[in-house]
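The chain below stands alone, shown as structure tokens; this is the form predicted on its own.
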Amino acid sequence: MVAFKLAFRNLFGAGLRTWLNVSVLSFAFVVIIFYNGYLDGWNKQAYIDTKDWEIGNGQLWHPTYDPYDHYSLQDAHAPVSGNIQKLISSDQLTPVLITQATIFPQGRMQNILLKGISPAQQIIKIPSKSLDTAGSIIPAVIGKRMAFAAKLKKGDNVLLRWRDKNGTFDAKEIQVVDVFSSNVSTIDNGNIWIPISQLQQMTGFENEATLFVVDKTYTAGNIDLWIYKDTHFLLKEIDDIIESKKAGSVLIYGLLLIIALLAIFDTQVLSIFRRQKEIGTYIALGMTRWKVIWIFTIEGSAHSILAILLGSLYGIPILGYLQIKGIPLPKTMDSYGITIGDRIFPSFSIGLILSTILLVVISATIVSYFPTRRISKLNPTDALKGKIS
């Protein structure tokens, strides 16, 4: 307790120099929490939205299906077996058939992915119920990005051209019956959704599918030729983006932290130089060298405690406000092809806060210790005279 009292008394006695060091360190502390909370919040939102809108609790893929190779779609389909049909009937799976097609909005030609889905499905949030309409024109739902790119709106008709299983081109009008808004661009950009039964009839792939979206109750894994892809695999792209962003952020807040720690290091060196007689007095009164080192180390590390307290004073209201209101993003983010919302709501977990506190305290303690090591070689007589070799 004596060491802590001496350390804080000396810190407050240093005046402006202490508060400058503490201010810089507190800013680094708040920035570390903010940036990591921002990325964690984006990660959580992306996970939830991707599961809700696209992948459910996983997917069953045809062996040749590759979402990054549209040429694979020509062969990436197979008949729905009896085992699969039972799971579809119990609402554990919903089939999706995918093929390439072309639309001609306002006389322009635009390549798209034509996706068939059951209007009755409830596993993902795509408004497929809107496809349950009777009429001679094929109903279709599209996302807001697709609607913007094709200059289409609800109620518009557009000419669709596709190839059937024999390679023969056919064309027919489709009608946009709904336009949905989603943060998941992979189900929106360049995608048009129609009833799967009509797509199967149009292409000649009767009772066939490209993949199946799985619900939370599904536990069977691979079935027949269909390969099960869990959420860890399907969300790997998002994980890789977040990890790369976190790696890049280390440079940003690492520089801030280094600047603050360098100031503490310089303060410790100056303090030891100016307080030679005080150090000699401690040793002459019977205090061991390691106890004196401990006092000066605590004094340096106490900067981190004050920085955490100061950072909490302005960090809690600012970060709390951002967590509730979110951080708005520019509309151009829609075109990036990644799952990201109009606003990011940061997530500041207890683990993040505690780990950041430990990082700041341990770093400040280590930096404070190195300049004080020379005290162990100090001659008390020289110190009392104000001389340290």
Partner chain sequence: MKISLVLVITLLSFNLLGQSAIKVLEKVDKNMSSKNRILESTMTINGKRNSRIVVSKSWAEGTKKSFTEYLSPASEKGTKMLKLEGQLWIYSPSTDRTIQISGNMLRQSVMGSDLSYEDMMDDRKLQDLYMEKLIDREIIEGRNTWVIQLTAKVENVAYHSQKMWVDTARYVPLKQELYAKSGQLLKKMEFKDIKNAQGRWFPYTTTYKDMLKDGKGTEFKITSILFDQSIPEYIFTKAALKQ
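Treat the numbers as computed from the prediction; the structure is a model and nothing was measured. Only the largest set of C-alpha atoms that superpose within 1.5 Å between the two forms is called the rigid core. Numbering follows the first chain given and starts at 1. What changes on going to the form predicted in complex with the partner chain:
Structural comment: of the residues E237, I308, N207, I223, the hinge joining the rigid parts that turn between the two forms is found at E237.
Two rigid parts account for the change between the two forms, and C-alpha superpositions put the rotation of the smaller relative to the larger at 18 degrees.
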The other form holds:
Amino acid sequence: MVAFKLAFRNLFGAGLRTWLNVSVLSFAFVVIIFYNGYLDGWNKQAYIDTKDWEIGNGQLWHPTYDPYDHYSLQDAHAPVSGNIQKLISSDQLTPVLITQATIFPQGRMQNILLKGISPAQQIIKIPSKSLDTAGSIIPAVIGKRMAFAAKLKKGDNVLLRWRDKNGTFDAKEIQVVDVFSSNVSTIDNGNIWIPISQLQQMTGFENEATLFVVDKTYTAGNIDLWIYKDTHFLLKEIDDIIESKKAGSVLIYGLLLIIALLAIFDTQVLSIFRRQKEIGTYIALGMTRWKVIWIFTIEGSAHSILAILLGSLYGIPILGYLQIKGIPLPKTMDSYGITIGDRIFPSFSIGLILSTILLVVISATIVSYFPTRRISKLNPTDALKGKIS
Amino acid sequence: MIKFLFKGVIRDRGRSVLPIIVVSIGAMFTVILHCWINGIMVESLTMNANFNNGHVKINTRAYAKEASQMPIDLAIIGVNKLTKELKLSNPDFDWVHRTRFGALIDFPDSIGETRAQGPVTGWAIDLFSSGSNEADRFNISEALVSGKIPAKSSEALLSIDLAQKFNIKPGEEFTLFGTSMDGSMVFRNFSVSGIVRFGSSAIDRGAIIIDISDAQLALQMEDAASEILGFFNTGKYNDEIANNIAASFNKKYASSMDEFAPEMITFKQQEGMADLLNISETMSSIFIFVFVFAMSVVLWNAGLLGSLRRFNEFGVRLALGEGKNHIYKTIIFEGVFVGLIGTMIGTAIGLLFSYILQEKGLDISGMMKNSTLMMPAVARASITPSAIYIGFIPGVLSMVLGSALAGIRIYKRKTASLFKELEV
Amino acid sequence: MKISLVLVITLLSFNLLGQSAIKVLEKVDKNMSSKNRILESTMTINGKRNSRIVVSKSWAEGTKKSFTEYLSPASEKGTKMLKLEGQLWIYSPSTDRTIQISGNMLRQSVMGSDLSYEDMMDDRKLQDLYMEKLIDREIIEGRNTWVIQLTAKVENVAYHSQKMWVDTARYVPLKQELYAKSGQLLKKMEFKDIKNAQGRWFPYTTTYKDMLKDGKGTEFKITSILFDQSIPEYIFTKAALKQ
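What's the form predicted in complex with the partner chain like, now that we've got the form predicted on its own?
Up next: the whole complex, starting with the chain shown before.
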């Protein structure tokens, strides 16, 4: 305890120099938390968005469904069994039927995925409620990217051609009743959403579905022939991106941390150099060398405590503000198919903060310790005289 | 006096070595970090340029409208002449031809009949020309899981999932079955020279990469390609130059009503790219600012320490009658020298490291074991002209500031107590 | 993946030639169908920027068997196609490969073309698939026609309904329109150059147009046609592809 008191007294005594060191270290501390929080926030948001808009709390796939192989869609559907019907009734899951189709905006041909969804569903955020219309024309909702690509807007009609279960062509106008804006491009690019009952009727796949999106209350896992894909599986690509970003950022805050530690190291070297008399006195008074090393190491690492306190002082308001307001981003990021919002709201978890504190304290302690090792070689008489050994 | 001080700094190691080392390290870090952040910022942009748009891209007007459908029938005809002209008028660019197409690939059984078949997206790029950078742009050597990059005609790279699905190994043959530029059926045999994994499921599911010359043969696109891409030879996008080139290129066709007239867009003219560029520039400068600031504080600190070290020396000099102003001035000038020398050394070393980081990169694959992403597993720095002077901001400025601040103590010292302070 | 238009039209025209319908259709059928036929044709495909001509020679027996060999252009010369009872093989001499189009691929229709392989594989007779109804009389290019409405009576047909304009004197269709279930017109064919061949009236030129898309369509011209020849059975085997 004495060592700590002494350490802080010495540090405060050193005045400006201490505060410079501390401010740099605090800076590193805040930047590490900020950047990781930023990535975690992105990750979390991508998770939330993807869950909200696309995958719910997981999906039940038809065994042959392959999201990357559109040809598989021809066979990847099956009737909704009684078991599942019960779950649908209790709002635990909602069916989605997917078929290939073609639209003809302005005489051009564009292949799309036609997705049937229940207007009443509330598991994913697709504005399916807008599909609950009484008109004779097929209502459709599309995402902003699709709207842009096909040059469609709310209220527009476009000719849709599809084939039913027998392969018979059919073609009708559909009307865009709503354009939604979502960060998730996979439910937007090349997708047209219409009421599932209508799609079932149009294709003749009565009461059939390609997949089901389940909500939080769903626990059954695989059910009948349907295979449960959990969120971990469905979100792998997002995890990968975040992982690579984190790897790339290590050098940035690593260097920042090194610089801060360099300052502490420098200070420690100088302290020991300037305070040889003090060290000699300690030893002469009967302190073991290791006790002295301990005192100096604590003094050095106390920088980190101060840095954390200082960092909290300005970090909490700044990061708190960013957490509430978010960080604006360009809208093109999602053209890579990466789920990312217009703004990223950083997420600062207790784990992140604690581990960063630990990182800063431990690394500061290590660099504080190294220069003090020469104390163990110090001759107390020389030290008392202030002679450099 | 300046000469004298400079000699002092050079000759009196005790006065200069440690501060110079600290300044060098600081400047070096600043330079490296600057280049590194820059590298990360340009990485995603580079990927976009390399895979999609180049630094400038030429399509026919009709193709540009339907690019997502990969309509090879709308490709540019007469690419050789066009490219020759482009090379002549813009020698600073690497001009390449590319074609993306949809086709079927078909693997034979022992008697040459269909064993397995699947749709693919084909990427035809220049793999064979000597000096072609296309394989690097696609990062193929790193994406290669087995086998090798196609080296001769009729060799192709196959994407990993496809290879696994059909159980294909390098050396096996397949037939590309597709539609030519003018709509006829075309067939061409290829052998799998290698298997690639890009980490993006969209591509890994079903893609082949072949040489552009093979695509021209296979798809009957003689002297045609879907797109001509231009890359700055420097590797760095320069918006002003790109804009000028695009403007003068498009001007030639401005009066043409032909929907097959070529049209050039710059990297930045891609939908939404301007925003992305602006944001990454802003982000990059914020990072650099933060870092330069932090570095300045450290070097300032170093300046302070330097002055403290020489506490005794100044005492003696004061005792010998040197004026406080004069001492203070020498402190400042020495700070400038030390800062300059340190920064020069640091910048040189920093540039060297940055260059290594730029050329060799840093393997971050260990940190992303589970990742199957197309992101290169090697992160790279990118040296910009500003890397040369960026170190001087913290290096000189903060060294001088630190010295100046520390030097103030001179004025507080009293001659009367000098010898007491100097007592050993 | 785009199915070659050449392939589509070639096979489609066989279906047409093979079609017939009760009464008028039967007469049309009687007029146009034969035990077998050998024909040479040129097809003009109007792309977005140029047109090209493909010359081919075909042997067909009934509606279930056909064999086509491409004669020109040089790039397609020697390509052969065999259709047998719902199966389709294509042989290309340059690769010496026989490729079977099967499974999910059969229903694909991507890029440019609007028919799937499956459509072309449909070798059933019109009157087996459609209920026919004479709905009108019209004059087309100076010739009297009956307008026959065809409505699908079985489920697995590509087009739910068709309209056919049949020359009242010669029992040759002059125009045909293909409709979606909803009644939306999808495709239009016109038959011209009606000439007498071996005692039958036969349209020597067919134009084909996708009504949903911009474009000029495709023209199929018969340069020679022979009916009821003796065609050796081996022609309709896979072995013939490689010869």
